[in-house]
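Okay, so here's just one chain, in structure tokens, the form predicted on its own.
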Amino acid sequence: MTIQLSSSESGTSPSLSLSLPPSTYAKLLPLSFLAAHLPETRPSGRSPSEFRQTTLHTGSLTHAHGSAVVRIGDTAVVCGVRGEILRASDTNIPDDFSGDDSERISTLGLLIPNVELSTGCNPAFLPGNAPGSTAQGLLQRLITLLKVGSVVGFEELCIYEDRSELIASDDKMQDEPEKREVRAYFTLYIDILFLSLSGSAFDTAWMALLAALKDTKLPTARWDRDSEGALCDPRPENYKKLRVQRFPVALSWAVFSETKSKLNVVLVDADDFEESCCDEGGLIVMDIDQTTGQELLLRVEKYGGGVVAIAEMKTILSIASKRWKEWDALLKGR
């Protein structure tokens, strides 16, 4: 951006040029600044369908049963998983409760996420304030997707009492069909902390959660009839790896619209500046069946505007499928 200033001295009128750096131009005229780069590239040099650099590290927290650090561009999230014992007798769930794995886990509250935005992760979040709508909104969406996505099976979290010896020693129990009875559960507390936030908040938080669950190893536990409690083997070599049965991947997108030039561009993995310039956006959560290769659409969110129609949505779905394959390769490498 250049501003021309005129002055008159000794009969001459020199022209003084004042140039502003791009960062200042972006603050003064954000919409014009973004429109000047699109539709081919963004201010960062990425194309509209290009993702920022993504990194993943697991096992970073020593005292957690599972942990992961995910970074997408300048957004960084650390997630830790800690398992605690919940006695079946302390729940109000009837023995004949029926439902699929997701309903049982949700009803018993066996997966408990928490989201915290650390001080300094973004200029919009000041220290000392109560959790805002951003953290609460992210938390509610994570809870919903944990239920819809069926990420963890119910059996993975059950602690049984082996009744085979008791049945064998009691003639009156010989006809008992069940040799194992659920007496306790593992409750997984999933703590998500944003170290830095610059766009794609839900995508990063969800992938950190998935990677931490995949990294989780729980102690081998059994129910002790004498002490009426669960006994856990403290030896790490006997820990059992938690089986994550599905890997749904989230893709956030935004639409930049400029009326004057009739510009409408769909941006995936938008950063903080790009999100502030967009009035329309959404989220797609997709999984792919690794046996059949069938694409499974688990969740679709959309807000604002009316630019994205069926044709644009098909393009976004194609990008989401590509993103799933990238994340699948990254998670399998851990």
Second form
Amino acid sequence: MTIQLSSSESGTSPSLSLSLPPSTYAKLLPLSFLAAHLPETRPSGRSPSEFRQTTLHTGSLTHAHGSAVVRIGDTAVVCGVRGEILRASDTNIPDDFSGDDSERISTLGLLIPNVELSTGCNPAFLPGNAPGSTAQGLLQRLITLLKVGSVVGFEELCIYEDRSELIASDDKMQDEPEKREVRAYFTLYIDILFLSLSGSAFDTAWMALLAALKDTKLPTARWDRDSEGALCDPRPENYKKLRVQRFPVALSWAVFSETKSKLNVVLVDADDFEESCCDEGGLIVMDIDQTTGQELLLRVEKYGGGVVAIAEMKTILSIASKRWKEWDALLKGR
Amino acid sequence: MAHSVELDVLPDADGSCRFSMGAISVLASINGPLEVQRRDELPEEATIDVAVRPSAGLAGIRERFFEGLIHKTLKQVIKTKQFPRTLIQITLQITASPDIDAIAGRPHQAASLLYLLPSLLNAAMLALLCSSIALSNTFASTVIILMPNGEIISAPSIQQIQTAKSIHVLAYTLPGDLILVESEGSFDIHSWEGCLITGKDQCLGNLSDNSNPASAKALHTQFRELIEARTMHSESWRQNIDV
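Return one more block: the form predicted in complex with its partner chain, after the form predicted on its own shown previously.
To see the whole picture, the full complex is given below, headed by that same chain.
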């Protein structure tokens, strides 16, 4: 396909045919290139309200307790989860701690995500550099969403000491003591590596994190009183699947605004090129209640520009619930 | 939670302001247009550099996250095209914050502390108004919380924020465009809509209801009065009057 410029633009001589391939046109005049496609379709052939298909592979890393490779368009992310043991005696959580489970997890630091963008995934991020502001911003969003969404239950990460024998041998004990006591925790290190980045970084990273957590199998561990340490059962058949409580879905979007033609289009799941042309953008994280079917929001983010208001957000939410169904099917292996 | 503002607190900065709200206090300074490092130079517009410094310790991922949001918001109001190949430097020093976690040296897993964001944004906005940098618009930012019983509270206290179900940081420009939303927690679209309307009233004032304008002055009106008083003061020599 070539784009023929009109004779007024191509100069005075009509014999000189100046034609450019679309990729050159996109590089020279990115904004008008995108405006020429919109509002019906995007350069990739998608409609503005269409998100890219997500593909998922789990368990490809052998040394991690759980792993996933997620690809959305040209954005590909690998996530590995590894459990380490944290002794309760090494933590300094107060006895009268009043917070709920997710606050307990974040105070103890039991879920530790990390985002690596310096892998050569995109020319904007030099490989081998320290994490820049984009990586740190992504990480901050992941940490808060893990907390707000109560994705992993606190019980799942506790390692107990079985005290039933002690109680049986000590009949004189007056009050009913706890049958088991938490002596250690599993800390999950969640490492997210971007193999390739072309827009929707958060969506892909979040999906990879969820899928890797769902794939995670931790060894059954118990506290050994004699050695004062946690003992893990090495037999793979005794590994226990980590239960993930919720699977909230993330959908990012961008708004392309052109003042000349008063064009304002919401581009859902924008790719790299589209993101670079847009000032306004945002992110929505939602979940659907399995029993009531109600749509619940966990995070709404919007920055730059004032195009998107309540009505547009409702449309974005309905698109996000479509993605919820896609991700739900993927995660359940249907 | 009422706020207090002091303008021009730093004598050598191009624009500065101290913005305090409850237990939060932010000192903002603006310098620019300055010479920009070759690496950051943009051929057609000014580079905006935002630095957020916490009250204790070094800046971490949370500050980077704030910087990113503030940068995107300020880019909407600063006429960057008027100062190509220059640098506009914005430093926001949090001088007091009720954030106990950061002092204990555990900033990594702490909550995102979104309630700091409106103070940072408002401080930056007022400092920009004090500097000589061309702006296309002004904005005001506020925080709204949603309680477990569905009650919407504007200008909440820290204790209320800790028990809230969701927290919403909003920024509105003067024509009423919503330029920033950061909502976190658990909520549905209808309550979110309610928060947006309450936030708009906070920032711009309730335009339909003028029954008691004295009780709750909109943030924009308050900012306007501050800048008016400052301009009167700095122009007084011209009129040869005492202000």
